[in-house]
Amino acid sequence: MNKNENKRYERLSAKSKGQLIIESENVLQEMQQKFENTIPGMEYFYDVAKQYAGGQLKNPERKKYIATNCIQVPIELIYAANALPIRICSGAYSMSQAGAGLLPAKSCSLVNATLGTIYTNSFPLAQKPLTIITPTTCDQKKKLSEIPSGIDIPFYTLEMPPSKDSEEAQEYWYRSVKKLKGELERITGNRITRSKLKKAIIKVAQAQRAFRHFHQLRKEEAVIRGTDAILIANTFFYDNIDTWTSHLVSLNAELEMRKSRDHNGSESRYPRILLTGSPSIFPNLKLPIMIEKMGGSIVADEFCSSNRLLYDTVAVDEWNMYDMVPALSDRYLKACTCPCFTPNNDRERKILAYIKDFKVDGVVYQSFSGCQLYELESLRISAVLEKENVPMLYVETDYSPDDKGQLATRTEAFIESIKNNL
């Protein structure tokens, strides 16, 4: 950058992370005042967001991180390279206005957003990531290596198959993670040994297995509000696990007394939603805050921001590394399901178990504006739960606040047809 250019960086920086600051504010106020029954458990979730938004995130052993783009990065790997994962994926309108200047006007939000986040240094712990790691998910995401904007970080491709099913397919993901951990072993100047991954992997399985837990508890009743779950979720991206793990626990024996006191999170009158298509990452939690404002009760999501990325765990036979990493691939790749596999039946299969696990009523389907891959696949999705008459509102949407007033009045229709024929 040339002294000018140098400038406007650090004013556009500076303005950016103050507004992030804002904005997340607003919107963990808006969920802490403006909804009943908030749950002690949840202030240490609240926290944690609160200092991500404001770069705070403590980092007491001043360990490296890798920024990751996507859920389809083996996490294990990162934590037995003695690193840490930091997933950079942005909800915010700020970052994503700050990355928009430098991006197509058709680009997706949270594209924009997460390019803003890089571009403007604004990550949530103060020094920047040894790497930014991002699987061929998506297109445009894939591209910001290429985008000519001075970021001075190195981005790593993990290349993905186009489809899982085949035996081709899993041979090339498998060959894509081994490659991976011989690239976190040189970057980090760590070597990732068979007991540092089992470590990992088992560090990981408990994360997971609290948030079974969890998920588990929200079936019968509605323990808890569907945007709280979302967030909890979200902080997994950016917190320690291992303090993550335990709050989780801690707040699952809370929801566990609360449910044998029949004190519900949110009434059992309310039509019982799943949310699902293009990712709520906070601080853009606009679409679920809505819906829950409008009566609606999110008993369940299908994002890669929350139940997608803990729900499945890996399968390990024996404890060596030629049997861990490729359970490792395996879990990453034959659990997903991502829109970017063809075909993806497993996406329609996980979407009406959900349906009737827990008693979903209506599907609120979300696809940002310019992300191609969800908005094709709701035409699919819309099909099938026609097929099992189950109703469903699409809601093509972005990270501006301007459409809230036309948001609300659909979500309120679409929650009142439910009620009027429950």
Given for the second form:
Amino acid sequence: MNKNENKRYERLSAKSKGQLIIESENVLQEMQQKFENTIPGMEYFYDVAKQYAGGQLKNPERKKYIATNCIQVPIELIYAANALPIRICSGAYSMSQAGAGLLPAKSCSLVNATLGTIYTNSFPLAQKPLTIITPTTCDQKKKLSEIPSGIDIPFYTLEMPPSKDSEEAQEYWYRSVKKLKGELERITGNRITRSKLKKAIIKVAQAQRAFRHFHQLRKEEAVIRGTDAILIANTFFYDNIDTWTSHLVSLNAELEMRKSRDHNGSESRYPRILLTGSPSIFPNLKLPIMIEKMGGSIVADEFCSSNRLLYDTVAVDEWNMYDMVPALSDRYLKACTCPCFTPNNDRERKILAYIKDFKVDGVVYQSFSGCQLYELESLRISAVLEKENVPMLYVETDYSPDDKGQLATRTEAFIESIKNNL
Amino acid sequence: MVFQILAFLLLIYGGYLSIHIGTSIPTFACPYNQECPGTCYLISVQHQAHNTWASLFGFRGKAFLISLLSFVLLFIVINKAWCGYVCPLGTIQDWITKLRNRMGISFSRYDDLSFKRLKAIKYVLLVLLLFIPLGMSNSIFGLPLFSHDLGAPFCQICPGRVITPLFIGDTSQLFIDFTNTTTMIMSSLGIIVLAMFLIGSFFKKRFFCFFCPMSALHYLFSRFSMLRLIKNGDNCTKCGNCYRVCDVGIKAIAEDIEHSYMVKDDCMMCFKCIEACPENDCLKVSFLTMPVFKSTEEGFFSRNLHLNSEMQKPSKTIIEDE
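Would you generate the structure of this protein in the form predicted in complex with the partner chain, following the form predicted alone above?
Let us now look at the entire complex, which starts with that chain.
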């Protein structure tokens, strides 16, 4: 880079970081103030989100950290290598603008924003990550490592099979994960031992247990707003996992109390909405906030950024390395409902199961423009839902605030139409 | 676990307490072990099949049917849980597996296709063990009568014949019989199978069960049993946990979401799958129609990961903070 370019880069970086803070503040304010009846236990999660936006995540032990580009990276291995996994998939409009210049015009906002984060060096921690692990789930994401942009952080491509049901695919993925283990040991300089990995699996399982409890609590009544639930899952990567878990446990206890207290039998019924499709990641909570403002209640979501993140479990038969690593790889493959897999009947089965368990009245399907996999799968999901007589609203959107007016009209109409049929 | 050891003690040492439990017991309670309290049904069935056609369709046939009936009756009650909880050979294999686990040596994996072929062997053995004794008294397809040294042919190669007496300190079965060619071949086969049993079960959990003709015979009656392993496919996320922990590698338990009866030919009803299932009410054991043991989310975390529940209680400091 020559001097001029350097200056321009610094300006872009500073501007994007500044905008990210403002953007996040606005969203948090909207979440905390425009809705009444906030839950005290949410404070912690709002705080963590704020720290994330400001690039001030806590890392008191000064651990090395690894950036993950998708939730399919087995984080237990990263913890076992004594490093921190930080997810860098970004939901920031400012970052998507910073990244858009480097990518083809039809790229999806999430990919633009992620590249923007890396390019402008707007990581949520002060240091840079040791490496960026990108699973080959999304076609656009996996190509990020090859974009000529002068990024000096090494990328690691974690190979994922295009299918998950066949024996060949499972074997392929298992070997990928095994290779990643070796690679992590090399990058961090720490050996992943049997006891360290066991500890890491159990640590994540504690979080999963609390998260599953949270999930169950939402089944019967809308004890918490869906927007808050999405934010809680979003913050999972942004703090010490044990701290995060203990706060979720307390929140669960609070919700449990609310559940018994608020149950008076005469509550007015809000349309119960299931949200699915391209993931809403903080601060891009445009659509969920819109739905809840319009009187819908998001009771569940099928997003990789929230419900899918911590739901699936690790089952180890023999606590030795030879069985723990395959158990881990199974957890990240077999039950996954990412549209990158073909066939992916499990996704429609999961959505139908959620509709039944959470007594869903309508589905909102979000697709980011350019996110081909979710766009393609929407056809099938909408056909399945039509057969089941569940209304679905398909929304194609991106991170820009431009379509807010149009979105408001459409979500309002959708929710009103459900209300009329309740 | 405790039950398994008690059953092992009973079936191996029961004779010391003069317990006798009959000849139709579906087990490797092996009469070659002199202190054994009963007789493996496989030996009875082989003896009973050693008859001419004429007598099989007459009085002897009735005896055959009666013992078959008592065998089936037991099955109607406990189904293949026999294999998982009672069979002494199964218990020995579980011990060998524990030893391997302690040593930190990996178990071996097979690909689906070869595994499928391997599993078919037990049906071949089952047919042979009925066919050979019949052939000793009757000429089948015009073949000459088989030598009487082939009596109870499966027992001659069954590892139970050699192993179970060892537990009472009897090594008399550990030999090769040089009387004639037939006995020599059969007894050497017996020793070879024994070696395969020990080595195989060290590297593959429940290795011998894949070849066990008793298991094949059980499976024929399994559908009528009162004890059933049931799956509710609607609650299944296909996470594969159940298949992961399955000692006999039954894939259908994880992948089949349409059928509800889940006892397959290799299943030994050990119910590890239920322990590993994190979904509420997805897998269950029922006796008649009463559920005995169900999969639950909480159960998954406490049984498999031994998570202490302390961690899941809100800590006071955090609540006070807010």
